[in-house]
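In the form predicted on its own, a lone chain appears below as structure tokens.
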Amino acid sequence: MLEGKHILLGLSGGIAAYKIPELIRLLVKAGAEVRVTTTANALQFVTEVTLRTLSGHTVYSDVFASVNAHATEHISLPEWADMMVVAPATANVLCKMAAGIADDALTTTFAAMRKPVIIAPAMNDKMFASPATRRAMNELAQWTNITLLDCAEGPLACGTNGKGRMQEPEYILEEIYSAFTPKTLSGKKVVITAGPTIEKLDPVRYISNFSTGKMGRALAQECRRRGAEVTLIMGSMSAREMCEQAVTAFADADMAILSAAVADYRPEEQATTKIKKQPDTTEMTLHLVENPDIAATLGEMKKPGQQLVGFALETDHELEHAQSKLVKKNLDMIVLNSLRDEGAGFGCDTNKVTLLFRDGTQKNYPLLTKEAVAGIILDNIKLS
């Protein structure tokens, strides 16, 4: 996703700067080329050697430094970059950027930046609430090329709890991914079911499966990146609870993707106390009854214009079972994978899928990351 992208990272002098080496590592791992510009105070919190080593480039921290590759580094870096990320952005730097003050390497570079900019503020809660800071943030939020992240709440460096923490590197990375993703699902509502269901036997035990929800979370993440409003239904719930939530959410949705591994049956009765071993017997019989079929239920209520995508995890006669499910449950597409394919089962970070469509078309894909598979699935869904 970030392969070949040029990310210009700007650091100002806040304690949250210690987290930025991890952000650089994540960006480089994702394939981006990273260059760094800082205020002088930022280097009191993280060393120039660290930033240079992780990014693989000289750090631009002094407008007049002899090591600068260009006499006008603050112009050449914005020309090189596809995006600038200012993190952490202190109250001081926010106010300077909003007012157009450019008196150091970071702010002069920002002043010349006309491409997308993500700003991650970080400061004490009292500074965050300052009228000057609020004015600056409100001003920057109006700029069409700027995405201004909110501060997180929690423990602050001064020892108090409040709003002012910089968002974590993983959160900032996701915002970067989102900024580079075309908003092909803007204005669309998407419902996704994910993970296992659980069917309680008693207050201690339940019946479930090995699903982890990784595929569903990858789908939800990719839908969000593409601009959709996403309802992700997963967690410690029964098939009946999941069905109820899915029916409610699908009523005004444009699409539902049913990636959850739903139990077909549940215990007929749930014990109110822990089931104990019975004397003089080594067996226990469970009476199971059928659960509601979520895919079939949504298939029956599907309206013109809505899209419904199912999943099929099979161990034998894969294509036949998947094709039958596609038709019987009124799906528009079904995603087939098999436990016989190495790397394509529960708990894996990868998946190998075949997409089946109502017109009989089949598309086979090799083993890919679940993030890549999520993109392929969404690319094959046609919304009006």
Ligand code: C5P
The other form holds:
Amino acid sequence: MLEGKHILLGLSGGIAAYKIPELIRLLVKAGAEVRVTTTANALQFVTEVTLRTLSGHTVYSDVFASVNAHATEHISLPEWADMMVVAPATANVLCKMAAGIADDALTTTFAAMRKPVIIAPAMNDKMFASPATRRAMNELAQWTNITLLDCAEGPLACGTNGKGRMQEPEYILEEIYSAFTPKTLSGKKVVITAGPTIEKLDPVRYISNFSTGKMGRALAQECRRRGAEVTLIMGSMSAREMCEQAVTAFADADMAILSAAVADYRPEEQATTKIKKQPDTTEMTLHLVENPDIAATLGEMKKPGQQLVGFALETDHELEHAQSKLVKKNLDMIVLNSLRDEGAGFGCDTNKVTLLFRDGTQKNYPLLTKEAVAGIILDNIKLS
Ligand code: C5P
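In place of the form predicted on its own, output the structure of the form predicted in complex with the named molecule.
Every component of the complex follows; first up is the chain already shown.
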């Protein structure tokens, strides 16, 4: 995802700095090249050796240190970087950055950074609420190259509970992905159904399937990265509940992608108490009735300009079945995956899909991560 991207991490001296080595690992795993600049105080919380080892580069923390190849790292690092991430950003560093103060390696480097910057503040709740911090954050939020993350609420290092926690490394990573993704779905509303449905037999048991919702989650994430407003309707819930939510959300949406594995039938009766074993028989019959078909329901209510994408998970006569669903449910595109393909289908992180369109064309893809498949699906939908 971040192959070839240059990320410059700026650490200041807050306890949340202990989480940054994990962020470096995630970035490197995603293919990014990472360099680190810190304030002097940051190195009280995490060692230079840790940062150097994980990033594979010398850490820039002392403007006048002789280890620096030349004395202008604060200029060459921003030139090298595609993006800077200041995390954790303490109240002190936020105020300095907003005021243009550049009196150490981190703030001097930030002052020269004209490319995108993500800032993840972290501090005690009272410092967060201080007028000086508020003023600095309001100022920085207005800079067009800055994405200022909010603090999370929860337990703080000082023993209290409040607002001031740094966002977790995974959250910051997602913001980095998002910042690198062109906003092709900006202003668009997308509805996604995902995961399994469950149909209750009694208060203890239900009928369901092996869907985990991974494909739908990957789609929701990619839509969000592209700037869409996403409504993710995620099982487990009954098909009727999912249908109700999908109909409501689709009314003013630009597109719906239906990746949920919806039960076609449900038990006619839902017992209010646990069904007991019957003494004189070795058999039990369940009477099932048909569920609403969410895709077909949305297909009927579809207005001009709305796009509807369905999934078909098949085990035989794959193309034939998928093509007929595409037409019958009034879809614009159907994503076919076969359980016969290894690495495709329930639970795995990969999928192998064929896209079928209304004009009869089809596109085949190799085995890819569900993240990559999500990107391909969205690349193949044209929204007006
Ligand atoms: O007919 P089948 O269940 O194979 O169709 C698959 C497609 O239809 C998927 O997009 C699935 O989410 C959707 N579907 C639905 N409501 C149902 C059954 C399937 O939306 N009751």
